[in-house]
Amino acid sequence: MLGVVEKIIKALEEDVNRGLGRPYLQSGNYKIYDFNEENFKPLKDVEPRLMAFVDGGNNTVLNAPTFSLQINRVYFNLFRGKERQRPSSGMPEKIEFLSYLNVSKDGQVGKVKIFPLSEEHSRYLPREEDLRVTLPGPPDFYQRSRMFSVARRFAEWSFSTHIIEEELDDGDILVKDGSLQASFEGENKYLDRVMKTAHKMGINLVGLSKTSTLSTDTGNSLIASIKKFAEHKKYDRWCYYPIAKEIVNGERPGSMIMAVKLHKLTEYIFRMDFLKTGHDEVEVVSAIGENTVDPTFPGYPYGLIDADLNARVRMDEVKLYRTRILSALSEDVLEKLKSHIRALDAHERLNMIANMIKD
């Protein structure tokens, strides 16, 4: 056993002691910039700006090899610095809907139907005809679980466009959880729309990622490399840019990837995607930093903490919808549906048994 531990320690030491290298992105749609000390910019005290924070969540109500029913929620809040604001346009702070992903007979295509829980939420949601995805093979639904979030992802962009148009003005900021990159086919249509709207109105569009898998060409974590690179800097909080700039065809503005340390008392450094709209980057990032003073997670915007908590779909909500739907089915349809569901729920049953034994 000791020999195995020593080998693991040696492997870990080799990994963390690699050279910095240069930033590396798998996507070829970015211009990469070498590390440069001049790219570090200290944050400063600025006047509070109006900021919208957006996040979404989804959870599975029913799941089978050929379909998945999800409950989805997208939420936003408004802050001016540390002070919470209320929407002035009357638009809802959260939208909720059910999405039904149905798989084609050949197992290659997924189509999504949307069922808003309130009719007033319909105008904030994506169009069903845009929610068509090619599923990854082989036809194993476990490998396709990321597709369950397609409707929620599209809804986040669609809702964000309305927030920009109805709640924000020139110089304001919209901060979305995650990057400003598309993950699904057809998603760029909605991403382009929110970027064009933000650029036209002078809104600073930002994506802040809680985690980052970006690396350097030596295999190091990019965020860890920048943190090491910053050790001799005396800044308490800073932003580092550009790491990379998106290459676009001129139809819409491109985003820039940077790294940020938003609070002097944190060890966390985050990836930030930034859509430049003519406002000073350091002032915009500094304004976001004014919202990162919550003691539960200093260095991370409280607006995103609040958005995450309010967008989450809890298991008690899932059980409520599952019970309502199953109890309304005829006995014949219910028995047939159970056969479909049991094709995937054996692992969940084993987890339940393990928890019973543990208790």
Given for the second form:
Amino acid sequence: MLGVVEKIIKALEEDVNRGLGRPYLQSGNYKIYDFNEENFKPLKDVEPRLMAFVDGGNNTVLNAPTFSLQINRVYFNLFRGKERQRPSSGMPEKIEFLSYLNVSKDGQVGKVKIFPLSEEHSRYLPREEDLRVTLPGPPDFYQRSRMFSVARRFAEWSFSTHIIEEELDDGDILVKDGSLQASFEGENKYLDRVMKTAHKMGINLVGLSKTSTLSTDTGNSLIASIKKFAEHKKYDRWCYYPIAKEIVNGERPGSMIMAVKLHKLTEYIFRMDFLKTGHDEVEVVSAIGENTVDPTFPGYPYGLIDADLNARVRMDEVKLYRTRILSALSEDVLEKLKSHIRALDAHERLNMIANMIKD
Amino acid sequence: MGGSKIDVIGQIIGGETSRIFIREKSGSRIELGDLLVAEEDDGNYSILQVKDLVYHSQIPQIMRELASGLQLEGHGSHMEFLDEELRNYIIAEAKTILQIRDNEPQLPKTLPNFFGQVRRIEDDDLKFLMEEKIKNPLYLGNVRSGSKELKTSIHIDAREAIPHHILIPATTGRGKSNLVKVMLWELMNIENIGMLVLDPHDEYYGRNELGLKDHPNQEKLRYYSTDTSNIHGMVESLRINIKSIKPEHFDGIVKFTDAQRDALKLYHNTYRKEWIPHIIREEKIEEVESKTLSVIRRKFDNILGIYAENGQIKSRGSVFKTNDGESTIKNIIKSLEDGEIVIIDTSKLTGKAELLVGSIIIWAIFNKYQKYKAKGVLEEKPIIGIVIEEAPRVLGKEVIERQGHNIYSIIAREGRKFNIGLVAITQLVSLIPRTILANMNTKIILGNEMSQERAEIIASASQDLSDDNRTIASLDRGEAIVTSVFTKFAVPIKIPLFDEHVKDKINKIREKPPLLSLEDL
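Shown: the form predicted on its own; wanted: the form predicted together with its partner chain:
What follows is the whole complex; the chain from before opens it.
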């Protein structure tokens, strides 16, 4: 055992001592910039700006090889610096809907139907005809489960477009959890729409990623490399840009990838995707930094913590919907449904047993 | 009430009948003991009382500890809780004490609306108290919500409450003397109530300050004192002729053996009103041993200050006399029967002598009232109240067990039948037997920091005060809870300061234009 541990330690040492290398992105749509110490900019004390924080959540109500029923929620809040603001337009702070993913007989295409829980929410939701996805590779469950969130992701973009139009103004900021990169077929259409709207209205659109898989060409974590690089600089809080810039041809500028350390007392450095509208990147990042002083997670915007908590779909809500739907089904449909569901729910059962043992 | 926009200070978020959880609206500063109102759509409403306050937070404990550490260690200047009022808050645990249905107060049988909003109580919400028709209203104070005083005043019917006994439990400095002073002042406005006040601190008459002597109805006041010097007003000398004393007056007050007690009775039967001089002179009766007689004589010497010198009976003390004060007891009884307040200044007396003076008077009135009852004329007579301080001296379990029942404990058990009641004041309720406490149907509870005492008070209250332990402990000077079979609920009150209360009353009278005399006309 001792020999094994030593070997692991040696391998780890080699990995962490690798050279920084150059930033590396899988997507070819970005222009990559080499590391340059001059790209570090200290954050400033700035006037608070109006910021909208957006996040979404979904959870499975029913699941079978051929279909999946999800409950989705998208939520936003408004802060001016540290102070929460009330929406001024009367738009809802959260939208909720059920989405039903149905797999075609050949197992290659998934179509999603959406059912808003309130008719008033329909206008903020994506169109059903856009929610058609080609399922990746062989139809295995874990690949497909990623598709469950397609409706929620599209809804996040469409809701964000409305937030920009109805709640924000020139110079304000919309911060969304995650990157500003599309993951699904057809998603670009919604992403592009929100970016164009933001650009047109002078709104700064920001995606903040809690985790980042970006790396350098030496295989290091890009964020870890920048952190190491930052040790030479004695800034308490900073932003580093550009790491990469999106290459676009059209009506809007490309987004930019940067790394940010938003609070003096944090160890966390985040990837930030930024669609800028002016030349005040540092001021915009600094303004977001003003919202990261909450002790529960210094360096991470409190607005996103709040958005995450409010968007999260809890298991008790899932159970409520599951019970309501199953109890309304006729007996024979229910029997058939059970056999479909059992094809997949062994995993859930195992989790349940594990939890019982843990308790 | 209903319809108008309410000033919300909290919202019901859960709980059960005896513990309703209310989230406090930030900055509302809900207090322990606060009275809150939860309205319903139909104009009915519930009155809730806050029993406890608890911190709650959406932020995990470990995070709060870290945040506090950062601040304490000087790293916190760059941090602050955002949305603090949303995430850190106070939950008030309250209990519904009354529900008002169609303007009628009822004991609560339903929960107020889930997620219903609550507001502070207003005088209008207590209209039913003001509309109550009380025949002989004895003012105790104003309704209190937490430490805030409302305008609504609280009265109990004196003629009902006094024969059912009133207990005032409180520790020192919580305002019991002030309360008794206010009560006596108010009782002077009520007809047909005779009050005997044994005043060991000489604090009620107002010898050198404002007191009952300043009452507009001062003609209803009788003040007996051993010290009649330097005093304005109608003081009467507290002198009691030993002829007024009977053997039973010592029952439960002075410890006598069976043989000694038999001797007392024998001497009384033999010599009637002259029985004490015969004992003092140790004039032997055959059946009584010399030793017994000698012990009794010594005890009388100690307690009464009566002794023999060259065959002459003399009195050393200022109260018990051999050739004076023959009409004192008779006069006191007459005053009580006339519905007057009789204050006995016992400040210069020993504890035993004080109790004995009380015993002599109370036995006399008790015997009279027994006769009135037998004749069927009791209801025509004023009710009698007896104010006794440090009540466990006569009502204590140990005392009764050791010395047998005394007239005070007899009144506690049987007085109600004869319209005689006690107003007993004590710091140590736990020393009084439950059977007596249960008979005291009105309790005016002042602050008490002793948990054992609070437990006894709560256990013997007329209403369920099981959740009021902390509230009683936190009662400030002049704050009280009235629990009584004559009130709809355990009412928190604020007792006015006597001086302010009195000045106010005196001023009101002075402000009235003088009546024209016949000569003026």
